Every structure is written in C-alpha cells, then in structure tokens.
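Coming up is one lone chain in structure tokens, specifically the form predicted alone.
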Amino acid sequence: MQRGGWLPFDEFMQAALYAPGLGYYANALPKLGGMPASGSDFITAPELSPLFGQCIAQQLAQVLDAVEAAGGSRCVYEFGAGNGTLALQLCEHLAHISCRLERYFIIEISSELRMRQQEKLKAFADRITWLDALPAQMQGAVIGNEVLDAMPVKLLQRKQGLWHERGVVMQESGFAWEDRLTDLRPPCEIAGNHDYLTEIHPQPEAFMRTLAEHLSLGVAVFIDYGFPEAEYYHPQRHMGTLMTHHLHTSSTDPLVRIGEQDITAHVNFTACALAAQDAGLEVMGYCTQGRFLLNCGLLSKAEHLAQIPRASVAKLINEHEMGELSRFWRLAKGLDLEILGFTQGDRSHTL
C-alpha cells in the first residue's frame, strides 16, 4: 500500500457520508428536523416554512415559460432532494399558480433518501421520476439546495510555512489525523505565515463542468453556505469552515460519529462560477437568501397564511440567520433573462 494506511480526507468524508448502508446519508438514521428529540440533526430552509418552497417556485415558473418559449421542455430537475420537503412544496405551489410541469426529476444517490422521498411525494407520483446520475441532456429549471456543501472537500493545512494536505490515519485509540507535504495550493495566496487550515473543492468544481455537458438549455438555481474566494481565504479564517451536525449541535471534528453526524464545508463560489463559466455556463446572479426570497415575494405571501409562525419567516431572511448566511446563485445556458429572485441586491461583483 503506497499510502501506508493514510487516506486523503475527501475519501474518508465520502465514505462516512455515502458508504452503502453506512454513510451517514445511506443510512436508516433521521437527518432532518425541528428537534433534537426527534433524533434529527439539523433543520434546513424548506422545513422552517412552506414559503420558502412558494418564493423558489414562482422563479421555477418564470424559467419555466422562458425555456418553453426558447423552444425547450418544462421541466425540473432536483439534485440531493433530502427528505422530499422541497420537492413537495414546489410540485404543490406550481400546481396552485397553474403552472404547467412536464416532468419533475429527482437526481438521488442515496436509496434510503429515495424511499422517504417517494413516500412524501406520493400525491404527485404520475409526474415524478428519480435517476441515480444526470440525464444525457436537461432542458428546464434545475435546482438544488444544500448540495454542494455536502460534497467531499480536500483539507490543506500550512506549517511553519509548507502545506500539507490532512487526511486520516487509523491507530490503537481510533481515527487520527495525519498530514503530508503536498504540492496542492489553495486558488489564491493566503497573507501571512501564520498556520492556516483551509479546504479546497475539486468535487464541486467537478459537478459544475458535468452540469454543463449535460443542461443544453435552461437556469440552474443553487443554495449553500459559502463565500467568494476573497472572503474563504481571509487570512483570520485560519480554522477552515469543515462542520458536523448531530442532535442539532455544531462541532469540528469529523473522526467522531462515523455515519452517525452530518459533515460539510462551506462552499467557494467564485471557484465553482469559474469552473462553471470555463465549461459553457454563464453565472447570472448571486445574492444572499435574504434578498432572494424577498424579490420573490415572501412577505405578501406571508400575509396570507396567517398560521405560518413570524420567527420561521424571521429565520430565512434575518442577516443574523439564514437570510445572509445562506447564499442563492445562478447559472443559465441558453437563456438571456433578468429573473425574479437576482432583480435587487445581485452580489455577482463579488465572485
């Protein structure tokens, strides 16, 4: 064995997030919910409230017309549809506003995710079709939320002025770090001399040039936790951004819980655009969740459904909450639009 028994951390995350049957998202466990004693982990946008699943499908719809009026098929297409909540918001408000959906795709690798979906999503079986791998060609609206953040990152670590790449070792007393010399360099030089741990996102970049072989017309709309390159790589952000959730509680340590605790990493936007642009997308828009919702409307949709808690609506667009943290961009092929949810507050400037 040439490593010597040393694994890079990107395959040690990809193991214990998406081993059959083990990994954490092809296992049996709960992930997501409100409450910890439910046995969830963490709660993401569409299960604080409907609204955000309402705001995201008036843009579908919007995409949508214009993809049909280019000469293209009314479809969506999801990537990493957790347990249905979205999907389920958005078939169900496009089918309000009488929004016309061909096809509604759900791009899934985890056959334990697949089985929750298809059991919330039973109303809407006849138009909904789940594929393990990207079709051949996409023609529609494509969105994912919180997926690229959940895909294996590369963990560099400089010392004394060397950078070292950080993977995992096993001892006597469990899983351990160990780091080795590397000639991986983060996309931008890092002032000072200080230690710095960082992450860099082949994976990421990876899936941004394999979308663009596959969407031939359309906007794709992603939602993560991130920043622009100049913001990932400050020099005071010398800890990375690598996270787990378990039981609704925050820490930085992967090694523990193996299959049982979510594990991501914020995601580098402008390396993503960039990688996206080189292949043939254009990058359209890029604005916090916040401001994104807003140009969609939530507040007036708020005012009709009176039984929807203020606080869930405060937490998706409060700057101190998901409003800010959490970032919406957009990517497009073949589509010249200015769309609803990037007409205020569009960051693109900042990539």
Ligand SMILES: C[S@@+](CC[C@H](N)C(=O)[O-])C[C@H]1O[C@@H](n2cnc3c(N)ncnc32)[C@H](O)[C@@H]1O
Second form
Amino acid sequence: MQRGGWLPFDEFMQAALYAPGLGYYANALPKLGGMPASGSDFITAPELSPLFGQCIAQQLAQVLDAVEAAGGSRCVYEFGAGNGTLALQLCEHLAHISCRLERYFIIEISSELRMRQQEKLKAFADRITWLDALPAQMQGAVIGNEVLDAMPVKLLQRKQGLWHERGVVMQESGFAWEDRLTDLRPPCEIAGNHDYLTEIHPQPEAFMRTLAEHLSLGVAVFIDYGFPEAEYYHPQRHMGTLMTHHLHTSSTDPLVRIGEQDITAHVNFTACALAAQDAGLEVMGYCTQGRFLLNCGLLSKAEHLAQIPRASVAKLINEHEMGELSRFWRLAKGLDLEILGFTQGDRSHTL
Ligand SMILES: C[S@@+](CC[C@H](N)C(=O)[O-])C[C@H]1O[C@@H](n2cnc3c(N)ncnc32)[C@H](O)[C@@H]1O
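Given the form predicted alone above, produce the structure of the same protein in the form predicted in complex with this ligand.
Following is the full complex, with the preceding chain placed first.
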C-alpha cells in the first residue's frame, strides 16, 4: 500500500471487485443467480424473468428503427453483461419480433464473465462482438443493467462538523477503516451538523462523459439502484448506501470476505445526468423499473404464464421489491423520440 498504508475506499473497492483473477467479478465464484444453494450471492432482473429482456427488446426495436431512419446503424451496445442473460433475452426477442440487428456489442471488464457470456451466447456468436475499447462513433441503442452501481465510489464521512475521506488500512487483525481530513464534499449541503457517512461517484460520472464522447447517434438506457440528489443526500440518510451481498444476504461491511462478496453503492442520478448533459447528451427520461416494464407491455406478456414464473414477474414490478427501487433512465444524442418505456410515469423533473 502507498500513502503510508492508507488506501482511499474507491481504490480498495476497485481491487476487491475487479483485481484480475482475485476480485469478486474477476474470480470463478458463481455470483449471479436465483438461490443461495447455487452458491450465488444476488439476483438481477434479467436472471429473475425473461420478460425483463423481452420488454427491453420492445424498447430497443423502437430505438433501432429511429436510428436507422436518421441515417445511423442498427447496433446494440451492452455494458457489463454479467452472465450474458440479458443479451440472450434481447437477441432472442429481437429475432422473434423480426427486428433486424446489425451487430450486438458487449463491453465487459471481467474476463471471467466474458467467458461465461461467450458460452451462454453461442447460438448468436455470429452477431456478437466483445469490445476491449469503445469505437470512436457509436450509433444505435446502449443498454446497461446494474453497471453504474457496480462502479467504485469514494466514501466521505462528516465527523464533528469536519469532512473526512474514508479509506482502508491493513492491521494485524485485518483491514480497518481510517478517515483523513479532505477538501472533497458531497455535491450539495447536508443540512445539520450530525455525523454523516455518504458516497460520491467520480467513476460513474466519468463513464457518462466517455459515453457522451463516443455516442454519435442513439439512445442509452441504464437501469440501476439509486436516487436523485435530494433523496440521496437527505440529512436522515446518514449511513450512506454502500452494501454487500453474499449468499443472498445483504450487509454493510465491505472489509470482510474480500473477493467473495459483491460491493455496491446506489447511483446519484442527478450527478450522472448532469455529467452526461455537460458532455453533450440529452437526459430524456427517468422512471421506476415497474413503470418502464408496464409501459413496454409487461402485463400482456405475463398473462399466460404459470404461477411460479408469474410470481417472478411480480418481483420485477412490486414497489417493495425491484419495481420502485430500481430506476430506468435514458440519454440520447441526435434523436428526439418519445420512447415507449417512458410514456407514463416519467419523473425526470425530480433529477
Ligand atoms: C451487478 S453486475 C450486472 C450484470 C448484468 N448486467 C445483470 O443485470 O445481470 C455488474 C456487471 O458490470 C460489469 N462492469 C462493471 N464496471 C464495468 C465497466 N466500467 N465497463 C463494463 N462492464 C463493467 C461487471 O463486470 C458485471 O458484469
């Protein structure tokens, strides 16, 4: 370790999740899946029901038609494809609704997950390309489910009125927290002077700027757990949003089971939207996952399902499950399109 043995939390989180071979997303442990018996730690929406991908495919089809009409190419770019489940659902459903796809690109930083994706997507191998770097000009539809909330965050702690950056030191007994005075601040004032732990998000914001540089025509849709700024930095949210997941149990200590548990923090949608906007993207929609899926026809797709798969669909939209907490938002460049998933329930005004 450098800096006298002190590592800022974002660097610790980067290593704990992505260090080649050892980090949580880089090693061979199961990670994503339905039940703890499989050794998995958490479930994401595409793993829960294929109808998640089918609804998004309806949306992508509309975007691809509009991009083509504006002179662009019918490509899909997926960031952070996990087990490849969403990619499979999208490729299958786009084929099912006869939506022509020029190319499906996947940008994945974990080589272990890239191998899992290649295995799962064998049937579509002729249509899919894994990219190591973004093309200079991206045209089409961009999608990412739970990618921004898997990016490292910085931790800030206000103690007795003074702001500190929280970092990690190695002690004989293992890793421990150490706070150092800092000039860093949350993006808005936190009312009161009580002790307050929170996160800031330089990596997701930088990601938005990079996307803006590369997307020349199209629409990007991201789905993540998060809040607009006023909710994120509410004075009562004094313990932040950092969470870990291990065997389908959540906890708040990222300094244990390093490499064996997921670490995640909610996204500050306002900060990401501003970074995107400043870099030339238009922020054109923000709504709950439940709303987006209902707008894309989830209920009619679920009508003929048996009880068990229908219960999984309910989890996608129930307010106390993913329906309210997980949010969709979309950005665009060069297209002014009233898109399907945001026709009702748009909350962009809250960003
Ligand atoms: C929580 S998992 C979500 C996986 C999948 N999208 C799903 O919904 O099941 C996060 C994924 O994002 C990937 N990831 C994280 N940061 C990334 C980045 N900067 N670029 C591309 N992939 C990234 C991880 O390796 C992993 O595949």
